[in-house]
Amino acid sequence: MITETITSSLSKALEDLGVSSSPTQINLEQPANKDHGDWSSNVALATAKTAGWVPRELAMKIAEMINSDLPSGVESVSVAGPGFINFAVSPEWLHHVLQVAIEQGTTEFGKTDIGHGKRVNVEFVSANPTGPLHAGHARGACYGDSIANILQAVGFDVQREFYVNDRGLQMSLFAESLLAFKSGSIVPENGYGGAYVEEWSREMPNGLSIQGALDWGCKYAIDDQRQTLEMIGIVFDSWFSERSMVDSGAIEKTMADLENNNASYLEDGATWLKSSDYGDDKDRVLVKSDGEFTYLTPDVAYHRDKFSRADWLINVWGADHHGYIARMEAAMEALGHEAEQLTVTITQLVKLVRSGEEVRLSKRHGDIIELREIVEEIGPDATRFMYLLQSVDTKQTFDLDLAASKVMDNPVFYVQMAHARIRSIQNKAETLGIWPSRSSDADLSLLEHERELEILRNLFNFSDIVQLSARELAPHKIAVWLRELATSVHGFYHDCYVVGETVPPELTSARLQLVEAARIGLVSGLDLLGVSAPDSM
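Let's have the structure for this sequence by itself, in the form predicted alone.
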């Protein structure tokens, strides 16, 4: 990659100048002002003081050294401001990226093997099987599935997992609530009184016992949740039952492992985890004095089981689980796992608005906003794309009216329209018999218009963006890249004719290759987010 070439040239120049630097000090970013080139580094600012240099003078010397022997793909090196070193990529390199995109196609473009087949378990959603998925589950669902897509694209062996909490007090209350609605009696205290429970109870067979109602209700809820997730293209590899761990003795085995590792102790009739030895603020109870497991205990056993199937665990949890992270990390270290083997991402809350007003209640039931309702209102593509626009660690406002609209202010419509415009160009070329054609037959050196180069620069960045998104578990970076590429495509569509009497055939041929590469980029990026690329809008 060109970024590796640039980083290497900076490292060599610093070494030749006797300036000590660490890999973390050689950072590259894209300047907001395109006049400053394609990539910029502040390494002179980061290293000058300890090396006894004035930052701009060091930057000028580094630029001079690199310009004297330009690495492949770099057209020029310049200095801006107090000491930023800017790199301009050669058009030939950008043309090469076009050819790579077309050769690799939508199935391979942007993909790498930095994961080397490492097994990753991504656990997300994991809603209790006591009701339908609601708006609060949606962000984690879209995020978790997209993270899995991105990690697969860079070479990890990914398993998507849904943890089913099918035991405990809440399940018993759910079963009792179903039976109460079925018989017309009073719902138990702290039970489930939602309108959906009454609706579901009508489907439940008569004469079931508490256990029968629990089993039926659990299956009905899981089926409903599965169908809702499939509406937005999410399919899990595994639905892992908490009850199965009790039946298999996995919890007892986990307790034995903790005891053997001297990570637990007895006090006041209860069994405690020595979580404070591993960074938690206090020790946690695993087994209460009455012999009952705490909520933590089956979760620890579950993570122990996941580590038997994966090398790296990623948990996507809601905002209400923030205080739970330290105790789980402590438990995993107590079982002998490294801290970096467990990653927990917390998704912040999303505020839904319609007509400028916050939406809190369902039109269907009046008590919750079902994810199914959101998908039915705005469609699966808009649902996924809108939830992925921002980093999940920030609060988000989701405008349902905007998401459902067919206007360019709608982010998903804006990106999908870019793809539709490309397909309209290709359709016109197909009717004239000049498309499809081979990229080897086109003179790509004719692509020198700034609108053309903008598209190429965006395509050039895609592989780096995918890898960055994988490292940071940040699918919103793909969404940002897609919007930038779409902007370039829309600008090109308005300013550069592809097919017509005023366009020389040689330029038409080159531009047809360009729009095909842009199409591949849009499809590849959208696919990572689980969003379609329609041919018309």
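Rigid core: the largest C-alpha set superposing within 1.5 Å between the two forms. Computed from a predicted model, the values in this text were never measured in an experiment. Residue numbers count along the first chain shown, from 1. What changes on going to the form predicted together with the RNA:
In this comparison between the two forms, the rigid parts meet at a hinge, and the single option from 223, 272, 90, 319 located at it is 90. A rotation of 8 degrees carries the smaller rigid part relative to the larger between the two forms, according to C-alpha superpositions.
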Given for the second form:
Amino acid sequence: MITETITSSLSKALEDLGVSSSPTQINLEQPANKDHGDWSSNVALATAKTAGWVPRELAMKIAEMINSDLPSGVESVSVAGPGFINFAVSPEWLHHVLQVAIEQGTTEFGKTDIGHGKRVNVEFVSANPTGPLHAGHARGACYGDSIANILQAVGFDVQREFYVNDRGLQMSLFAESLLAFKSGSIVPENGYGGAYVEEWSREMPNGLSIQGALDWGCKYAIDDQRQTLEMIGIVFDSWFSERSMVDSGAIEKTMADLENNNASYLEDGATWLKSSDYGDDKDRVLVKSDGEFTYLTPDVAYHRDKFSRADWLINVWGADHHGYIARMEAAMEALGHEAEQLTVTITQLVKLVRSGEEVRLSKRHGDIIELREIVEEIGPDATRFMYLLQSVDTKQTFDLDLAASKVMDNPVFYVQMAHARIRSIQNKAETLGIWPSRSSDADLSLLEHERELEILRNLFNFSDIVQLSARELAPHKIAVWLRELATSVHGFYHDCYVVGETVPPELTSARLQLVEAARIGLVSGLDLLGVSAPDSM
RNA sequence: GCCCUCGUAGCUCAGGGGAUAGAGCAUUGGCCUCCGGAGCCAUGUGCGCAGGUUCGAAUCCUGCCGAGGGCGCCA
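Beyond the form predicted alone, can we have the form predicted together with the RNA?
So here's everything in the complex, that chain up top.
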């Protein structure tokens, strides 16, 4: 790889000059300004001070040394600005990327093994089984599934998990609400009065007990949620039942262990977790004075169970659960787990906009926008791409009109269109009998056009982008990269014909390889986001 | 009051120590003999404010201002 060649030549020059440097100080980047070469290093700026050099003089010296014995593939070295060392490189390194992409194909391109098979459990959505999924669940759903994809791509052993809160006060209220609608009586205070409850109650069998209604409603809700998730291609490996831990005694076991670790105490008739000993603002109740568990207690037991099955836990929670992080981390520490074994990602709220007006997500019954409605309105691909296009750290404004539109406003169409155009080229080549062809037939050195090189530069970066988005749990970096690749494909399409009377056959062969590599890049990136790559739009 | 996230172009957002801060939309103006014009190209007085660290800050630190969320023996 060209970057390794450059890094080692820099490190050798530094060594010869007696400048000590750690490998992390030798950074390479691709300058935004093409006048600054293909690759650039700031190592002279980073090391000059401690080594007693003037940065620019150190850079000049290094450049001189490397220039006197240029590594293969490097055409020239120069110094610019305060002491950047800039490398001009022959395009072979980019042609190499093309071959890699085609050899690896969509199943391998961009994949690495930095995870070393470490088991990671990604828990997301985990909506209460008391109703359909709504718009508020969508961001966490798309995000969680995509980071699971990305972590898999970099070599983690990933489990997707949905925690089902199938017991407790909310479930009882839900069951009572179903029964109330069924019998035509008044829905209990703090119960569920939404229109869907009435609809569901009509399908519920007559004569059920509270427990019977609870069981029926829970199953109905889970089935509904599962179907909605499948509409956007999300399939969980496991649906973990909270109630199962009551039956198994896991909750009592956790309570006992907390007590043994001196992490809980009795006061005012309740059992408290000493979470303030572990960084939380205050202690938290585990068992209420009425003998019921709080929400926290089974959840702590649940996290222990996850730790018995995974080395690293990721929780995707909505912004309204932010205050809950400290107490869960405290509980895990009290039970002997390391802080870095649990990562909680908070997704900020999404504001839905339609026709320029905010769509209110009120809890008042009837006003809830179901996720199913959104998917039916704009389609699964637009749903996923739009939610994943920006960082979950920021509040998102999601324009339903824009997502539903089939014009340029819509980024998902822009990216998918790039793929469709490539397929269109390939179809044409196929009818002429020149595709598929063997890559060894093509002379890749013919690929010199700036448009061609731009595509290749993007493809070169893919693996790094995947690793970065895994490290930062940031799928939007993939989405942004896809848009850039699509831009370069559209530009290429416009300026460079692949198949045509004016194009020499050798160039056609080389460009057919190029568009196939670009196609592999598009499909690979879209796969990580769970978005399809259609042959035609 | 305390905690978390965020303030970047008219709008929606990237960029999270490097060189002249980017993209899409919108605006204005150009491009179709030929693989899909659902496209391409050009067009910008913008990093909330003030200090600090650094050779270098949109980026890191502190304070302030603003937006959202959280601070229950709710989930």
